[in-house]
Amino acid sequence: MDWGMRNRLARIISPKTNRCVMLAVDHGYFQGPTTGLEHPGETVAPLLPYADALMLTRGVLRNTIDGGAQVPIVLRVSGGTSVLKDDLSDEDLTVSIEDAIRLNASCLALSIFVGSPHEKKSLTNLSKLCDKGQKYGIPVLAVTAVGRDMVRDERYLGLACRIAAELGAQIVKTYYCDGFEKVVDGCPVPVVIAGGKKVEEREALRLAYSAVSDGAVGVDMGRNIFQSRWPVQMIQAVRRIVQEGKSDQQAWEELEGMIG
């Protein structure tokens, strides 16, 4: 691995620690305006400063992030499809390798879709990618998108990340389960778990406790903060337990005591 790979990681995943806090606010690119990213800018302003990392696309990137922001970019480089279709997974690549080097991200992100009737094009989107990301020194992210029909399990997540792995992706974020700790034995990059839908702030920080307790590296949390009724002060909290190694207790005090 070049220097410039291992140096875009290394703005991603911190080298003291090992750990990374993503905040995920890519929703749109499918979703439209998701509940709390009507105006993504004014959401994620007060967000920055606590998070290692921020995934979007390269329309909210552009039009409504500050460029003096010093936060690493992870680029949402694939789409296609919305929420109107019942396929999700006939994604393609959207964005050019020479258009994410002018927006100076650190990482690029796809989905794939394993078990999908779209499963070949997304796995060869994923070898595609990795081939331009070594050509420049960009890591790649692959996201484990689970369909309608697939169960979220060991057995099925552990063979998505480790295809993601073998085709090249230098980091795979996944869903977190039961059995997780295999899933991550068995995937030589490192992991990232998915926040999910919207959950109680007791429960995220739960998962995220569980999550970097069975050896994921840490989180790429969305919903479960631009969505809190205390944003700001659940980044934190998410924080204290992936970079501080508190326990999922200890960050809800602390959350409880920061809201009074």
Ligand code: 5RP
Second form
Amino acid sequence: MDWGMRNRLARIISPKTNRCVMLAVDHGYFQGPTTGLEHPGETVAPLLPYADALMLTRGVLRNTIDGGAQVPIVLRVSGGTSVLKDDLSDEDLTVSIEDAIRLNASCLALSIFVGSPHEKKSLTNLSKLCDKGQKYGIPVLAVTAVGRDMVRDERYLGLACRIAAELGAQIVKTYYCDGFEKVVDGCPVPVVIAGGKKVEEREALRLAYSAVSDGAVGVDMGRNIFQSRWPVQMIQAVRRIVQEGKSDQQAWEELEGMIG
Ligand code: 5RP
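Given the form predicted alone above, what does the protein look like in the form predicted together with this ligand?
Below is the entire complex, every chain and molecule, led by the chain shown above.
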């Protein structure tokens, strides 16, 4: 692997721990002003000291994030759909490689929709993006988005993750499921999990712990952090699990201690 590619990956996944706490705040790219992200800059600022990387769109980056921020950027470069349409799979590439470089992106993120009406388009989008990333030494994170009719099980997620890696993604983002260790085992590149819908803090910590115990390199978590009543304490608790090897119970007890 080229030095630039390795260096950018090392900015996201710590070479010391081989782990990563990525904060996802890209939800607005098809959902608009998602709860907790009405003013993304204000939401993100207190969380940045605890994030190894920040996943977002160029619009939110340019308009709301301080240019002096030290956090590596995972730039969402796919889109073109909205929640008003039934089929979210009809995405295109939405950012040129030149603009991604101008924004100093450490990684490019794109969704794939295996099994959906636009499966082929999303997969060839991924291939084209990987070609561009290879040319400039920028890794690609493939998000295995799940259509409404698809089941988030080991068979489906294992298939989607493996295809993403086969087409050239350097990191894959997916969902936790029963048999998750097999999903990781069948995927030759690092896997991070999305947090999914907001659940109780205790449950979200259990999810993070299960994912890393079963082989994920970490999380790319959004709503379970920024929609928490205690977002700063929550990202710290997730960090204790992912980067410090604590159990979900230890992290929960420390969280309880902080929120009183
Ligand atoms: C949407 C995304 C989001 O970043 C994502 O799903 C992660 O956030 P959450 O933890 O809220 O699920 O990639 O396609």
